[in-house]
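Only one chain comes next, encoded as structure tokens, the form predicted alone.
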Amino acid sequence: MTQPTDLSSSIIPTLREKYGELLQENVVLANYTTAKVGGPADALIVASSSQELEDIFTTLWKLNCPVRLLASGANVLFSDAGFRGVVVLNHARNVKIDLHHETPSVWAESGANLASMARQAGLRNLTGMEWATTVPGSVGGAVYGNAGAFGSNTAASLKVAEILHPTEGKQEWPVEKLEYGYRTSWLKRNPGKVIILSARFELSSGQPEAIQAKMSEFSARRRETQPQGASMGSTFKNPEGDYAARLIEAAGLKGTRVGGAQISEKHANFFINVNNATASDYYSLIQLAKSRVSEAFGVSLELEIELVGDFSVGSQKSSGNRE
């Protein structure tokens, strides 16, 4: 897809006139994102469901627009330069829970909290998605990053996604053809050739004590373990057989601070706004861990986050300041 070079005076006005007020533009990514940091983007699109969620992309993708779709803002780092593009905030969030098959499922739109679709099923006694009820992000962003927490993870309960392709229209998409793997999907190491706009999970009837205290056990469990305030969520996946946090910590880095951004005393893997961070300041920071975790452990952490954007200017600062 080939991108315009001025997108205010080619794809604006287009969407101006077909969107009217529906169309924010110069949006501060910040104030969409779990981290609270993010540059501008040209234009901003609330989908309310997945139907507009198809319609507002088959424009775009006419239009030959650069577009980014988000949802809760959480697992993604845009840059300080911000998005030079369209982003589409997905606020698709219905929720179908089918009691009357063998097999019971849980239908969502792209854009409903994974948490709370894990909570509903729960309560009506459903059983196999209880690690989901302590997970920030979407279904939408579960489906694509293969999203997990205690032993499980998405691809153990999907049955089928909807997908939108530019060309090919809407399809069903098997969980076999997501091609999962730990963290990752073929939708994820191919970013933007489609959207997720639903997905079903199936699960089973259990018991509703053991339901709930699985579920009560989880989150004291997240509570524990992981601090409060703005972040991403986990910043590096876990390296086989390792744990990311244990690396960072192993190498002086718990505490570690950059301009706003800090290391997480609680877990190392967490990378918290303290104090105003900018993108910068995270980006810097990710690549003090990387480099210190290899120079004192030969491993090569890879992000779980995904990086929109140009972090090459403005993300010099090489060193941190514990406080």
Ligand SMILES: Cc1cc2nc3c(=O)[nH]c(=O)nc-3n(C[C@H](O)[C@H](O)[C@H](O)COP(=O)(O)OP(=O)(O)OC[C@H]3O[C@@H](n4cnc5c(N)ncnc54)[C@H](O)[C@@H]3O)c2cc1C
Second form
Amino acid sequence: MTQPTDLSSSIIPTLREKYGELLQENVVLANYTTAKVGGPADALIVASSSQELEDIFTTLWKLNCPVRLLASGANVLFSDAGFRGVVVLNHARNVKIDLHHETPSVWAESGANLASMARQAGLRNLTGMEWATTVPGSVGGAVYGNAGAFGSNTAASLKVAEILHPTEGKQEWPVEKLEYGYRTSWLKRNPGKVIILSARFELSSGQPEAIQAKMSEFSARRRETQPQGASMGSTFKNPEGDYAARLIEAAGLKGTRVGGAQISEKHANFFINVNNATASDYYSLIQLAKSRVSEAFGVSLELEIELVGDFSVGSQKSSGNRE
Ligand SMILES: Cc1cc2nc3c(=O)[nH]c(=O)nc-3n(C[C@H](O)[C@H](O)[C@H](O)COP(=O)(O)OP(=O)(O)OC[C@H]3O[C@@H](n4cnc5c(N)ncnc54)[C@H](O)[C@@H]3O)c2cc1C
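Next block, the form predicted in complex with the named molecule, ref. the form predicted alone:
What follows is the whole complex; the chain from before opens it.
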């Protein structure tokens, strides 16, 4: 594993001096992702508030240091080679609910847990984000990828996101500026260009029983249709007018296993880490699903999850490992 010379010889020593024990080195990313997969990052640093997030990113950007923000790791697949640079782990988790204005709103730092924020809003009789009580991950991850479920999504309630830009500093981006689409945004199409510090959602006042009933119904539906086990949720986006899970199942791949990664028997768009899977096991399974679905139905599946790092090496090794 080679590092850019200035990373090991100059950047990391500078960061060691600045952050001392707060800078962890050679950190295995599998411990920070929901699929429990991913090689080492050169360094990891935790940001506990949006102010810390701002300070850390300002420092790293000035040093020209390769950096990736990570929150719950529910939508990224880091390669087995890991990440050459610094991973910033977002623990900025403040949430505030404002019931005093005509339109009630919820503000949260980007590392706040989305489901917990949505539940807090529900407990204050605010409706509009019941869907989010069932989606793993952070507010920042949801704003980045337009997370959604049960017919709604982040874009539907987001009013404004506070963004940090490397040269232009802090800015308020109204929802329109994020150019949302299905599980995508300007941010996801331009990874690493800016980071989200916080977000404000506008909700409406609702009936407590109706809000609670919706939350219970959504979580029951999820338990019924989705498998347990370590995964990143849906691997591929649903193609226009169809479902990725239906296509993968129809291509005969339900239950297929590569190394320790398996296409779920319950929901074929969920790829489960059943036994110490590597990122290259996952990558081989992804390639297999893409090629079989393309051969059988002429549909080109597009990833919903993001691949980060180098997948060219390990994938060849594990493709002979198919069961
Ligand atoms: C069991 C399971 C079920 C799921 N079900 C759903 C579902 O129903 N609907 C759905 O939409 N998704 C679903 N997902 C996927 C996942 O929950 C969402 O994509 C979620 O929004 C990811 O948030 P995260 O905090 O884990 O992001 P991470 O995986 O930590 O990061 C994802 C990407 O966002 C970037 N990012 C994160 N925070 C910021 C920030 N503050 N500023 C800039 N960039 C940032 C990261 O750099 C990375 O590129 C599911 C996942 C699992 C494991």
